[in-house]
Each structure stands twice: as C-alpha cells, then as structure tokens.
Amino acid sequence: MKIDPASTADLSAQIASAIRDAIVSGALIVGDRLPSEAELAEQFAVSRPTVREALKRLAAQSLIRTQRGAFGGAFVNRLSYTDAHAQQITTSTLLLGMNDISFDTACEARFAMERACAQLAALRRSPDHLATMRAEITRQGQPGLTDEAFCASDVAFHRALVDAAGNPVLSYQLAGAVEAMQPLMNMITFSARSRDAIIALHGRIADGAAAQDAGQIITALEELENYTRKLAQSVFDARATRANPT
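Where the form is predicted alone, what structure does this chain have on its own?
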C-alpha cells in the first residue's frame, strides 16, 4: 500500500484510498487485522493523527471495524447490503442534486431500472412482498394523508416491488433509483398529480405481481413513467408562464 507524497490530495484520504484498494483487490480480506496506527504511520511516513483520520474515513464507509482489548485493533469488515444501501442513496441524491441532470433523464433511468426487475419480481414475489404493496396502496388512499406521507408510501411500494426480485445486488443498485430519484421526482410533481391515478397504477402493478404477470407490471410501469413525465412538463410549463407572463 502506497501514497504519493507529492500529490495535493489530503494524506488521510490517500491512505484511506490505499487501504480501500487493498480490500477491493483482495490483498486484505474480511477479518484481516490492519497494522497498528504506529505501524501504518511508519509505513506511510505520516503522523498517527493522519492515520487515525484515514481509519475514521474507512469506518464511516463500514469497510473496517474497531475492537478494543488485548486482541483488538482495526479489522476488515464484512460490508452488508443494508449498510451499502444508505451509501448508495446518499451518493445518488448528491449526484442528482449537484449535477445538471434533467428530469427526463432521471425519470428514464429510474423506470428503466425498475422494469428490469419485473420479470424476477413476478417470478419470486412472496406473500410478504404482496402484502406490503397492498398495505401501501391502502395507506395511499387514506383521507387526510399528507403529501410527505404519500411520498414515503410511494417509495415503500416501489421498494417492495424491487425487493420482490429476490436479488440483493439489484436491490442495492436500485436503492438510489427508488429511494433517491423517487423522492426528488415527487417533490416536482406532487402538486399536479392525481393520487387516484397513481393508486390505480400501483394496483395494476400489484395485481401483475400477484398473477406473476411480468408483462402487466412492465406495462403499468411504462404508463406510470409517461404520466410522471407529463406531470413534470405541466409543472415546468406553469413555472415558465409565471416567470414570463404575457
């Protein structure tokens, strides 16, 4: 593991990157104990506080865990999909918020990825997945439900469909699409959308999953995408009219 002393990058970030690369490459495997802070400081020719900051970065990414006692130290952690989900959502949210990504581009990506789960979801959905989807549809139809609660239920419904595919890698990849893109799209379209229209489409998706009919799920998702795009366009047009009244 090496760093470039001539680099302008933060030394602790370089050390964290070097250790992360060793984990990814398999040079360090789950359960391996990292060298001590003193040993790492000597290896990288930096101070112990710099090493400590690097280890904090790795711990924040759940790549290492620390253990106290005579047999303690820093160990390569087994990264769980649950931990990875949160990081994926945060990264996706930042990418969408900090870059010039159009609504249509985000919408296209989000629904394309979800449709990719339809076949497996239809095949593998469990009674629990179906029950979750039905429960969220019922919740969405409750009188007096706030926009915030409706949006949360919307995300939970689509999360259940994605999880029904029974593939943790797909669930991880779609965490950003469903739990980052969906709320951002809801923020734009919530004032124009018809809850009844969305509930009806959700019902068709759930019916397709119950019948193990992937085609029905895909068709309903395509209609939901088209509806979402039209809503967004109506919102953008209204904003433009207010900004430039004739």
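Okay, that one was the form predicted alone. Can I see the form predicted in complex with a further copy of the same chain too?
Keep in mind that what follows is only the chain, not its partners or any molecules around it.
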C-alpha cells in the first residue's frame, strides 16, 4: 500500500483510497486487523491525525470498525445487508432529493424494478410474506390514519412483496429504491377515495401472490403505477394553479 507523493489530493483521502483498494481487491479480508494508527502513520509518513481522518472515511462506508484498548484497533468489517441497505437509502434519498428528478422518472424506475420480482415472488412467497401484506392492507384501511402513516404502511407492503422474491440481493437493491421514494410520496395528500383505490390494488397484488399468479401481480402493479402518477400529476397541477391562478 503506497500513496503518490505527487498527488495534490488530501493525504487522508489518498490513504483511505489505498486501504479501500486493498479491501475491495481482497488483499485485506474480513476480520483482518489493520496496523495501529501509529504504525500506519509511520508507514505512510504522515501524522496520526491524518491517518485517523483516513480511517474515519472508511468507517463512514462501513468498511472498517474500530475497537479501543489493548489488542484493539481497526478491523476489516463484514458489510452486512443492514449496513449496505442503510447506505443505499441515504444515497438514493439524496440523489432523488437533490437532482430535480421528476416524479414520473422515479416512479417508473421503482415500478419497473418491482415488477422484476413479481415472477420470483409468485413462486416463492411464504405464508409469512402473505400475512405481512394482508396486515398492511388492513392497517391502510383504518380510519384516522395520517398520510405519513399511510405512506409508511405502503412502503412496508411493497417491502414484503420484494422480500417475497426470496433473493437477498434483490431485496437490498429494491428496498433502497422503494424507500427512497417515500419523501416524494409524502408530498401527496391521499383522499379517502384514492386510498380505497390503492388498497384495492394492494388486495389484488396480495391475491395474485397467494394464487402464485405473477401475471396478476404485474397487471396490478402497472395499474398502481399509472394511478400513482395520475394522483401526483393532479397534486402538481393543483399547486401550479394555486401559485399562478388565471
């Protein structure tokens, strides 16, 4: 592991990059202990604070974990689904929030990916997944539910559908996409009638999963996508009219 003395970049960034490369390439494997901060400082010929900044960068990506005390140090971390998932949600949420991505684009991406697991979900859904879906549908029908709680339940419902596909890699990828949509969905005010429509579509999805009928799930998802986009459109139109009345 070496750094380029000619580079103008921050030393801590260079050091972090060197160690990251060693981990990604497999030169350092899960559980390996990195040299102590003092040793790293000597190896890279920098001071300990600089090394520490580099290590904090890696810790922010869950690449390492640190432990105090004798025989402590920095260890290469096993990236868990939970960690990866959390990072993906942060990244996706910010990406959607900062880049003026249209509701339609985000919606299209989300439902395209969700349809991708319909086939597998129909094949592998367990009674557990079905029960979760039914429970969320019931919750969504309860009176007095706030829009936010309705959205949260919506996310949980779709999360169950994704998990039903029984592929952890798919779950990790899609859960990020679905959850990142939530702030956008939260902008919509759901009338009682639109809630009923969504709940009916959720019911058809759950029925399709129960019957192991992928076609039914996909059809319902397509209708849900169209309905969601129409709903969002009307919200945006109403806002535009309020802001700019003729």
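Since the structure is predicted, the reported quantities are computational estimates derived from the model, not experimental observations. Rigid core here is just the name for the largest C-alpha set that superposes within 1.5 Å across the two forms. Positions refer to the first chain, counted from 1.
Q: Quick check: S234 between the two forms - does its CA shift reach 2 Å or more after fitting the rigid core?
A: S234 C-alpha, core-superposed: shift of less than 2 Å.
Q: Please determine whether the C-alpha atom of A16 is displaced by 2 Å or more between the two forms following superposition on the rigid core.
A: After core superposition, the C-alpha of A16 moves 2 Å or more between the two forms.
Q: C-alpha of P127: shift of 2 angstroms or more between the two forms, rigid core aligned?
A: Shift of 2 Å or more: no.
Q: Superpose on the rigid core and then read off how far the CA of R68 has moved between the two forms, in Å.
A: Displacement of the C-alpha, rigid core superposed: 4.2 Å.
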